[in-house]
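Okay, so here's just one chain, in structure tokens, the form predicted alone.
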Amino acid sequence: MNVLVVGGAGYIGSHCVRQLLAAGHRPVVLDNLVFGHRAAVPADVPLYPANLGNEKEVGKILRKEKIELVMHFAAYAYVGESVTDPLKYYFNNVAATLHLLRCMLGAGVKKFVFSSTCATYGTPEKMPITEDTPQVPINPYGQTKLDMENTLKALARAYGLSFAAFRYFNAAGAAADGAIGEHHDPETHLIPLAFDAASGVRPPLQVFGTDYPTPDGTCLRDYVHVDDLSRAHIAVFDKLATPGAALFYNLGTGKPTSVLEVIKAVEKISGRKVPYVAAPRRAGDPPALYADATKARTELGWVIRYPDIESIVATAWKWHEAHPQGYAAP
């Protein structure tokens, strides 16, 4: 298929186009490059730098490319900047969004592929967490991919529109043959702070919580590879073919890992030394978040090839030592 995606210069969504190329489709790239990469996109890949609010240019992109499925990577993610600017967030992943999905029903597209968040059942009272967890987010990011998704099951049962929203738990790694992986600005995933720290490059990393009720007192969380969690997403495809279906899928190992494993992991892998030093809690920083991602496994037959932190590691230091600095120009 022609596949649109948007935001398919940015972390995940430059992993997804590679799968998608993998997988014999044909991408095509919207991303105004605020935060994404050109030199993440393939050159032979169509790349349009649009702003989604502009109706007419993306209207344009999908008869010109012939597109039949939307995949929707472009929102903010900042946790805590959605917090101290809510508007922001509202108007990028909400209205921004809405007109992509206007401008899509008016070119009679109706494949839509989401990057949800498990940010959308904030705290919730028991693990794993299936796709029946009470969402109840606690932040402003949250809130607006849980928008989204009530959203979209208004347009699947007005419109017909047949989408999948994937809830991602924390992406990580980078793809197998260190050719693109992670870089964003500012940094605040765990594992490229790690690096850093382990380099030199940054201070000694901050362990925000170390009395936590888990097994060494630090945060548990599921780390999920982003080429198994790209992989899901074209998984998805035959099951569009239905008008108004409204599918939803965790996406994550189901495997807890702790920050100081992940600190150990990175240890392991780099054979350098992580300097950190113990930091208070984050107010709303849950003891565990993982998985429960049988549902995604049984519909979809997704296979997890990454299921252990090391292996996940292994690939991020692969990227890391070829790109030191990311995609900057050295």
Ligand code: UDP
The other form holds:
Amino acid sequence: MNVLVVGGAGYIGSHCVRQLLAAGHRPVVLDNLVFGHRAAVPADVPLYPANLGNEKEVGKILRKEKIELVMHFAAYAYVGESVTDPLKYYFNNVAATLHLLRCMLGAGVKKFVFSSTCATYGTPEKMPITEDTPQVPINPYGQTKLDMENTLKALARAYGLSFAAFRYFNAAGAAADGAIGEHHDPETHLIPLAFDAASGVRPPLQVFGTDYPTPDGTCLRDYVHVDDLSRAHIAVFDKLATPGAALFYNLGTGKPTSVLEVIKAVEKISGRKVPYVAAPRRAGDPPALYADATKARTELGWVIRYPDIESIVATAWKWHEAHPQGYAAP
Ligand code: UDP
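Can you return the structure of this protein in the form predicted in complex with ligand UDP rather than the form predicted alone?
To see the whole picture, the full complex is given below, headed by that same chain.
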């Protein structure tokens, strides 16, 4: 299929582009390159540096490239910033997505894959989290994603749009060949920060909260490899042939891993010590978040190739060693 990957120069989007190529599809990237990296997109994949607000241009791209399905990864995803500057998040994650959807429907493109998040669940009472767990986001970031999920349901009913919303747990890792990987500016994610602490280019890692009601007192998260995530997005294509399909899937390994366990894995893979200090809890961090992804496994035949934290960290370390400054330097 001809697939428009919006945000295809970003972390998850760029990995999805490579998986699309591997599966024999034809990806086309739309990315305004505010957070995306041109170098993350293969040279022979068309890249349009357009803004979603420019409906005329987006419509033209959809028609010119004969797009059949759109995957949408372009969103702001800093939870803390979403609390201090919610307007920015509503404009980018909701308003811009509405522009995109209007362009799609105008051009007759009715298949959509949306990146949602486990942040839509807030602080659930029960673990693991299934798709039926009540969605009660505790920050504007999670709320914007939930708002879009609900909007998509209405569009499916009214216009026959078929969509899948994937609720990611903690995306991590890098392409197996080390060619592309994770590079955020600013970087706030645990694994890249642990690498930088181990390499001495940043101060010791702060462990946010050591008094959580978890086995070692630190937060439990479900780290899932970015290529595993990407393959689920492609596995859903057949289901989107049904007009009005409205699909929701958790994507996680189902394995809770603590911050200290991540640090241990980084030390083992890198062969270096990760200097760290105990720091206060980070606002908005629930003690534990991990998925029950049975639905994706059974309905999509989704197979997790990186089931444990060490195999995930190993790919991220390969990328980090080859690109210590990310995309900023060779
Ligand atoms: N974390 C930490 N120190 C850091 C960054 C993250 O202790 O410098 C913890 C954070 O509290 C959470 C886990 O690592 O429990 C994963 O955080 P990350 O920011 O990577 O992803 P998030 O869960 O926020 O999407």
